[in-house]
Amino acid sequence: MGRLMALSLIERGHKIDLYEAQGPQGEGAAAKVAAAMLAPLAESAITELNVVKMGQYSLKRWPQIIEKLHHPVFFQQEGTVIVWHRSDAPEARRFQGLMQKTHALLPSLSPAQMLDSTAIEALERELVPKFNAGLYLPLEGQLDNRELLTAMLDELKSAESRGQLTLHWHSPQDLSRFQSAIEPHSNQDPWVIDCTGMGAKTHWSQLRGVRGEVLRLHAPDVHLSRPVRLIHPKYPIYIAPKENQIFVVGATEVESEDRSEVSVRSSLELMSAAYSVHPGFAEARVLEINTQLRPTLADNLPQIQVNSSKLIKINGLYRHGFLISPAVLDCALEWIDHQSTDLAHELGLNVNRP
């Protein structure tokens, strides 16, 4: 979110200051590790209408944003496919409903399509005879989180060179710092923006970082061209392939703060659900066994704090991030310059004034 947002000020003609707690590999941030699906109807099933429009919207602002940078960046828009165990028929059957409900609403998204066997073989031909029924999201997209992440450090360099901003690594600074030095309705101060995720746990009441467990494997016996989900009551998961034969596998999300190491039981869950679904992943190889934590606030939803002091606050994107942040993005932006947003009144993305 602090990228994105630097690069935009800097497109508009903003001089930045840029303060990072960490490195410029994205260390500690749960950009780095994150799956960086965008799926707003699968995400429909399990967060609100509002997160669902914001998902929606973003997938139009990707590409946009990727096309700006001069590194590539692995995008696609592919859809998802859902598949399912036969014993988890009635599981499936409940997630159904639950995107029923949610293309009712908001019918300008993409209806989940019901696939037989031949219709998942023309999709997916390897998850054939394992499945013989599932679901398919049209237009459902994913990017290379890695990528993007390099691609934005590139541009800022770049800028910094161009003396239209300075990086501060390794920099972790007390907001405190920064308020006391601007003065209440002064049109001179700059503009102070806090992305600081769970760095803003002693400032932002309520924010609570949400565990979650990926792995990351090379699979060269696998060959999946879009995302895929598992339904499943104890074990859900997503697999979502990247090039050159890498997948990103996760789904476990723990009511928890602990950046400890994942347990044996976590890891061997994800890879048993994984190779659930392809055997091919039995003889991948596990690049990574990654945790972070989500900067989740109590209603699960994202908020932008803004007050007369020039100070925005941006938090709890929790575990839609990629799905949301160009949306997020650009109400933030949308206010610096009016004051007032009226795309996040149409997103329903709550802007709070404390």
Ligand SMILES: Cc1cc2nc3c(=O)[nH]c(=O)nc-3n(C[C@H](O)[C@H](O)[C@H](O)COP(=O)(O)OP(=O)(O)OC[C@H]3O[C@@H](n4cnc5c(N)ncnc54)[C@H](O)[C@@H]3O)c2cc1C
Second form
Amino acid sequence: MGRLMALSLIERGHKIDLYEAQGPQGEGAAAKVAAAMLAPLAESAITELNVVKMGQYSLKRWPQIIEKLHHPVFFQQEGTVIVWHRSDAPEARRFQGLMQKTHALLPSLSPAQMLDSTAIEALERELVPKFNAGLYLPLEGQLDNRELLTAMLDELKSAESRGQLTLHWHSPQDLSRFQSAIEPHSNQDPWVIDCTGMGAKTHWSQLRGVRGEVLRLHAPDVHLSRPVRLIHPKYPIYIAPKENQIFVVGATEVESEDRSEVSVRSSLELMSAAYSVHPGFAEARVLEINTQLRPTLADNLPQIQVNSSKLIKINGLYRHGFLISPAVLDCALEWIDHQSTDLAHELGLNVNRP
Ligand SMILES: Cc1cc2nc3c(=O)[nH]c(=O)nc-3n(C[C@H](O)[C@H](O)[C@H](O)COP(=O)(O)OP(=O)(O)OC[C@H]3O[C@@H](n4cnc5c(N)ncnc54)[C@H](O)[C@@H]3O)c2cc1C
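Same protein, the form predicted together with this ligand this time rather than the form predicted alone?
To see the whole picture, the full complex is given below, headed by that same chain.
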């Protein structure tokens, strides 16, 4: 969120100081670990309609954002395939029912399509004969988060060489440092924009971390061209293909702020579920097993908090940072320009003045 914000502000002619608690590689960011699936309809089974609307908006914005970057970023909108094992058909019907409700409320979203084995074969040949029923969500997308972070880093470095920005790595900041901007009705520069995710916990009392664990695999025997979700009552997983036969398999969701290494139980569940979708994962190589916390507010929804005329805090992106950040960005930029945002109202993004 912070990198997106910084680049947009530079483009608008602002001069920026960017402070990052860790180094340039995104070591401290949930954004580095994420699968970066852009799945508004599938996520509607577990989130609110406003997140779905922000996701739908952002799917159109990502290509425009990526187009401006000089470093290539993998982005595709080839849909998601959802499958389930026969015994989990009731859970699949429940999931489908939730998506139908979303579609009834938001008809501009393409509905989920039922797949038989022929249709599955046409989309993802290697899922047959294991699965003979599924769902296809045609408008869903994905991007390569690490390429995106690198591409944005390159842009930030070039802006620094042009004198538009100063980058401060390994510089964790405390908001109290920016006292003049925090005072109510301050008209002094600078603006302070806090996009520190879990780092904002000291001053955002309702913020909590939701632990997520993911695998990054190299699987030359697996050929999946789009994200695949497995419906399962206990171990729902997604498999998000990146370029070069790399697959991100995730993710657990644990109500805990424990950042320690992945547990044996979670590794077993993620690996077994992936293998149950495609036997080619048996010979995959485990490149990484990662844990990170999703910055989450009490209602599990994102929020822009405008504490004074010059301080904006953006947080609570939870498991939807990539899905919704372009929408959140545009609302925040509109706020900076006009001290109001119709877009946030339209999309249902909470802009809060405590
Ligand atoms: C396992 C997992 C899978 C996910 N999969 C998806 C997915 O498929 N699709 C999707 O849309 N989202 C996904 N997400 C969610 C997404 O990663 C987050 O919503 C998003 O990264 C939040 O963005 P952010 O910028 O608010 O926080 P972060 O990405 O965590 O970035 C915060 C940054 O602030 C820095 N910082 C912290 N404190 C300070 C300080 N005091 N001073 C300066 N800098 C500071 C940190 O070092 C970090 O770089 C996933 C998350 C996880 C953990």
